[in-house]
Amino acid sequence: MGNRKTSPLSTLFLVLIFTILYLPIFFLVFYSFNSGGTMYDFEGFTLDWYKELFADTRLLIIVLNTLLIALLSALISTVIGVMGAIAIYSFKNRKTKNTLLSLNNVLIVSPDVIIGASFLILFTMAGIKLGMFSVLLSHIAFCVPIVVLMVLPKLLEMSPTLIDAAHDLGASRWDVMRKVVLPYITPGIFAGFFMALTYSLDDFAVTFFVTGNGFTTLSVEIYSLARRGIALNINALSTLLFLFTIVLVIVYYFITVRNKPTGMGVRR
């Protein structure tokens, strides 16, 4: 099949699209080195905002807070999902396992704001502190469906010979799963963490709820610093969750390329 050429047109839309997209972040980025103190007039360069901002101790304990509650969630959120798809594709009636699916989607295209309300009654009626706990409980909740839909394409991918072939040669149902389907949903289950590790990160709604006193995240730390006025320091801090974003993709690139199936054989 010929290469297809992009049309002039095509471009122009595409290099638009990207700079309404892009063109908020490089604004707050170049101001966060602003010697000014704001967003309206550059007087010259700076990294003072930074300096202020890696000498705020109490900002900085958030920050490790926003990052220990987004690994876990991922890590754990991860591990479920995983499971969670690994059943649902075992399911033989395809009407269960459309509703099963039916069912996980409704959590993802569900609005923050109700979940997040949800979560709190729940919390409310259970007798569970708001804090970091119930933080955690709930980006574990909304981040498995997303693992969910990560994973299972990859195992609709997957030949069912693969399975009987292991079978076939003396594999246990264990060894099947270690040596043969987990190699092989590898890459979804690294898509499905970092999938899982971003939205914990960048919630807001959700967390919002169900956070307590003397516990924060970033995201909810930012709003409440925005609400009293725009300082660059928010700019700074902006930037640099900005550039960890980044380093994200970059490393979810890599990791993925690494491992994409060149073919797969059954290892007994």
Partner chain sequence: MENRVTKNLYFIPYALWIALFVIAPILLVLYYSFFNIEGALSLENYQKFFTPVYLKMTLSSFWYAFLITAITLLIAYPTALLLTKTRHKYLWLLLLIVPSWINLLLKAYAFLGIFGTYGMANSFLEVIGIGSQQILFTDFSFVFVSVYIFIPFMILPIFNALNELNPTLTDAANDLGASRLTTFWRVTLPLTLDGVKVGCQIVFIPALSLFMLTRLIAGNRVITLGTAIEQHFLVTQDWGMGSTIAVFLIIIMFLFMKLTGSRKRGI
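Could the form predicted together with its partner chain be shown next, to go alongside the form predicted alone?
Single chain only below; no partners, no other molecules.
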């Protein structure tokens, strides 16, 4: 079984790929402590950029806005998405099911630019002022299909005899939903919520289109800062975001690991 063991050359290749993937991130983190103010000469260690970051109330408000939008849109899109998944599941006709699924996937497959541009037209036509509300609506819109895709496999995996048994034992429709279906698909719901949260936190292109002058999210703000050039408080910010991401990954990892015993978990 010679090829079961990795050769030194392939180990080197993997190390190289991992280095390239992580290098820019550690590069940002490293220079966030540079007193020199540039990303090429490391003059000395300082925490000034972090102090500056925390003194910047405007930026802190933007961070809070971003979190608020992410939480709200994840919550609302989870509710709509779960309902959608149950609706798709309950349609018996195969053709209807497939049509709904294709429509569901349109926003996942479409490039962000098109989603952004078309939502901009939509909001303008509908007379919705660009700002926090339009950003929230569009985030809900692109998070719904993700939740559906996370919940639907759980529903399909559920044995229909479970529902029949509950009915036979005299459970009402609402009881079946609350005591059988929802508990069964809970891991999928959590995964969907979590995915929606990260999609919303990360989105730039769609938000860029539908945000007005008064309202920004972190991604849009980073874009406009980066266009102006290098500023080490962006590095400080990215260090904090990196730590935050690691925490999210760990949480996500635990959610998916906990899923394992109840089934296949979420297929990525």
